[in-house]
Partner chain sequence: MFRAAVRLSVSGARSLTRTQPRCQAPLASRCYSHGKQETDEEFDARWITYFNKPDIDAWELRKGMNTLIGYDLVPEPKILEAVLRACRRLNDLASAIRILEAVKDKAGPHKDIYPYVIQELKPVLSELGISTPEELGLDKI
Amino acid sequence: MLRLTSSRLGSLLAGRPTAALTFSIKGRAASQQSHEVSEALDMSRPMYYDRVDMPLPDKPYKDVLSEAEQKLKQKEKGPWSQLTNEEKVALYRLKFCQSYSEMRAPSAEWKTVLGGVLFFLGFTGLVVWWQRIYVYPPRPRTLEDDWKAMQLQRMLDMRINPVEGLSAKWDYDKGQWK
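Could we see that chain alone as a structure, in the form predicted on its own?
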């Protein structure tokens, strides 16, 4: 039976942690503090994204503007007929990273996917081939053609299922199929 000293029993009943418990908690806390913490994204803040199904992102593509970009933003507040096409494109690029046509443009990703699928199909074929040679036992003799022919002849000789089955389709007088 476990014996408790009076001081240990008193500290357990009083709710005060003992020295052993304090040390283990401090040791665990120290080991947890030594690891680096990964930086988590704050999903409550607006983020920029390019998506076809959501045309307006939460915030513009560029937050920090240079001097020239700030001047262009001031010029944007005036009549747009005075802006050149290059300035309009530059203003668009301040707000968005890609246009719809750039987002919807076909990529070469299908080649990578098809290559991966074909690679795994080839690897699977090699595994099946290896298993057929080294793992599976040899085919039983009952699956050979001459055995099947002898089995069929035996079934015909025994006249198995003569009304609608195999024997009904065999002409016993001529020795051939009807």
Given for the second form:
Amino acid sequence: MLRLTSSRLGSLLAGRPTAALTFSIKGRAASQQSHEVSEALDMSRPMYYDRVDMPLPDKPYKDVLSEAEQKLKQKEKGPWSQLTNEEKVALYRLKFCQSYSEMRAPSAEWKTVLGGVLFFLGFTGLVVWWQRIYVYPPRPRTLEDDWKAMQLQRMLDMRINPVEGLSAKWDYDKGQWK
Amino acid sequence: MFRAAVRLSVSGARSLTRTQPRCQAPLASRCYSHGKQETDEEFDARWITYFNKPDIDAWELRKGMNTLIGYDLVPEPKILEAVLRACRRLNDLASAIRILEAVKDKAGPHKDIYPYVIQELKPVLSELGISTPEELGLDKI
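To test you: the structure above is the form predicted on its own. What is the structure of the form predicted in complex with its partner chain?
Below is the whole assembly, all chains and molecules, this chain first.
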């Protein structure tokens, strides 16, 4: 018998080759034999599922009915016009867990995801800042402005790239860039 | 005219100049490149026959409905009438309501399909005493 801990299983469960639709599974917890795992799902028996593309699952949501519920099921065998709206909703909820609207309802999960992403980006920023203060070596002397000025002057004096490059762009008579 | 002439040749002459693929049809029809194409009417009739089986059992109802919803179409009201009557024979009101929800969901962005279907099904719904999901408040969260 196949057993799985009850967690989100997604398209792994779908015997049909549909696109991966996540759906929550409500199955009976295995009875006597599952002492090693807390709530093992017996996947060899028909299971309930809420799917928009398969409206009628293999078993009803609630199959263990109380007295009142059994009475209601008996009443269902008669004319349905004699049922009140509450009884009709009760019958629906016995058979199904979520209605289509509830299945389709958007969740606020994206806010959590976005918040988590931004939080960790911020944390990374703090880590980088700390590294800049405590880990980076001292700034090389050659990157100071005065050194760079002296370096540029030396390159111009040496006539580096006089035809089309650096020195070609310097006006030696006026002492400025062309 | 050409199409009628082709259909009259019963033994299925597999000429390449067969019917055009009816991929633009809003209901029914798969787009095969060969073989006889089932018309919308044949498709509907097949499904109505399936659900009209007097001793249909719960499994067959579920299988038929799940398969029908799997197709790229919204079932015709006459098929749905047969489904609802099958639910009545099986004393299953919840599935009848679920099926109406599924039809609304199948229509997707085409918001005018579901009211049309409900309008067409009104006689059956009142005859069998089936409330729509809206009447029961099941369309709210």
